[in-house]
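Take a look at this one chain, the form predicted alone, written out in structure tokens.
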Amino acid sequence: MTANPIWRHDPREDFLGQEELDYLFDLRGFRVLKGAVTPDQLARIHAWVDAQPLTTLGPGDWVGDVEVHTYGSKDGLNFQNIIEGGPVFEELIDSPSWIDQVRRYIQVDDHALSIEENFLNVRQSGGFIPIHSGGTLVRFTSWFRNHAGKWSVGQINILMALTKVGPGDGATTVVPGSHKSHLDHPQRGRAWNPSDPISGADALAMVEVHLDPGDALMFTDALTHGSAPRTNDGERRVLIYRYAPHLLANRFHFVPSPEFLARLTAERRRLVMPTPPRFRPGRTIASDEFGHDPIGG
């Protein structure tokens, strides 16, 4: 098997105007944002991860209001609802490195944008995510359109590299332009076969996106993507925030804790809970109303 082609960021793109950036995003479905996370933020994020007992945590465990989760047996540990993990994760909710671009492409007013999912992933050797998504899927997150000069994108992902992601590190892989494909990726339908999943390293037309610590990959979820297996020792650490119109509910139905909401700025609160629940006077969410824990399911 030959190695994936490598996507190398062209430094000239850091100086392009908005018209040129729009064209490239429309053409490829992704952009690399260099230095999107500051060294100070990286240090504080790593300090949080290093404080966790990674060898003993497993799916279903909780770290405060952060849930430990996995999509499968090979993708590492996900810390879901990581925005409740501390101040540094709150800062990134509306990071100036990307929030204006996200708003531009999703094209909603300030009260209608939300974070659909947010998690920190720690992956060791052998782990990967099979290929998934694509422009042929009929679902809200695969919506990608520009009509009469106005954008309408169903979901934009910001994948932040916390460690260097290079050869053998389990890089994210994408098929450039696949968000507009009229044909399904030939391997997507069997990519998640438990006995023989298809990684990004084995999929047709995939390219690896290598990132330095602090870089972010901004891409539409309509893009066919996945990751190559990590073959190096050590860990791959990434942080992913997925933004969408408020019509798309939080993927895992997390209800923000009152303490968390109280700490947020008004801007961040609108992103975390763009449509606050409404009740008649005196009524609140309580476990006994549902017969089970409404947060944990």
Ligand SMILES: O=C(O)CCC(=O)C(=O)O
Contents of the next structure:
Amino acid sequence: MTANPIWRHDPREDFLGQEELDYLFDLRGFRVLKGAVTPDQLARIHAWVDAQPLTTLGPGDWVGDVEVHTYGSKDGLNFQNIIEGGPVFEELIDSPSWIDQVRRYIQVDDHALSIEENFLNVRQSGGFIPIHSGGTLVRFTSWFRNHAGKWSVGQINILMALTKVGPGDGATTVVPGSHKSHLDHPQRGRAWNPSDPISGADALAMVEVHLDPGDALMFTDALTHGSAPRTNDGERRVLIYRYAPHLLANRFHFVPSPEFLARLTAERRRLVMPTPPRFRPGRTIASDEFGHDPIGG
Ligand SMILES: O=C(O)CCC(=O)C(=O)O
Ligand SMILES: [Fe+2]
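Counterpart to the form predicted alone, namely the form predicted together with the named molecule:
Every chain and every other molecule in the complex is listed next, the one we just looked at coming first.
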């Protein structure tokens, strides 16, 4: 079991006004959104996961338009492009639990917002994601500014707990305020060593964010974060939707299926595909036309 301090959500924060919420988000780089996913939505999400043959699925498999993937041997199974998994995943694209806050922090003037990556992660005992990110990284997803009274944030992640995340469950760990750090986290450089990856457990200045099912952690991707290894039996299930200004490319460039696009409201369609591809009249593309893997995939 990890000895990380535990981030205790202060229930008084559920009743704060925007000025106070802005202050906390700027200061810490994250906020906990209590009860962001409803019990009914949770039930429908678990029904989808429970219907999958989890023990036999692996990277390279597809469930309809959802791709099975992993970021490494330990972080578990990811269902990428989960927004094509059914109505509940569609509903969450612009959930009132966070969309206005996400727009507030990312959107500058008329820059449209888009979903940059979305996946459902299932992690079992032993699994974790090593330490990554931090204010020292020069990359657009780490951009975090408030300039002349306007917010400009390069990426906001909404990590929804689908199962309870408490002691031993493999909680997400964060270094509060590290999105503004001028120094690298001392363990980050070694964290992705394949033979000795460094988890968020016992890492310097990291706190474990414990969540009840349905709670969401809203955080800037600039924050130094990772997760503690899961030591309990069973699974940790989380759903992660990342938002960014539409000029930042969709991480894996999933091309929405026509059925999916046809079902979406205009608002959701803009979030999923803010800029439709343009072709000369009559041109079509074959799925094997582009033969290279995505950067960072
Ligand atoms: O798996 C976790 O707890 C952290 C996930 C993560 O690194 C992210 O959402 O950017
Ligand atoms: Fe991350």
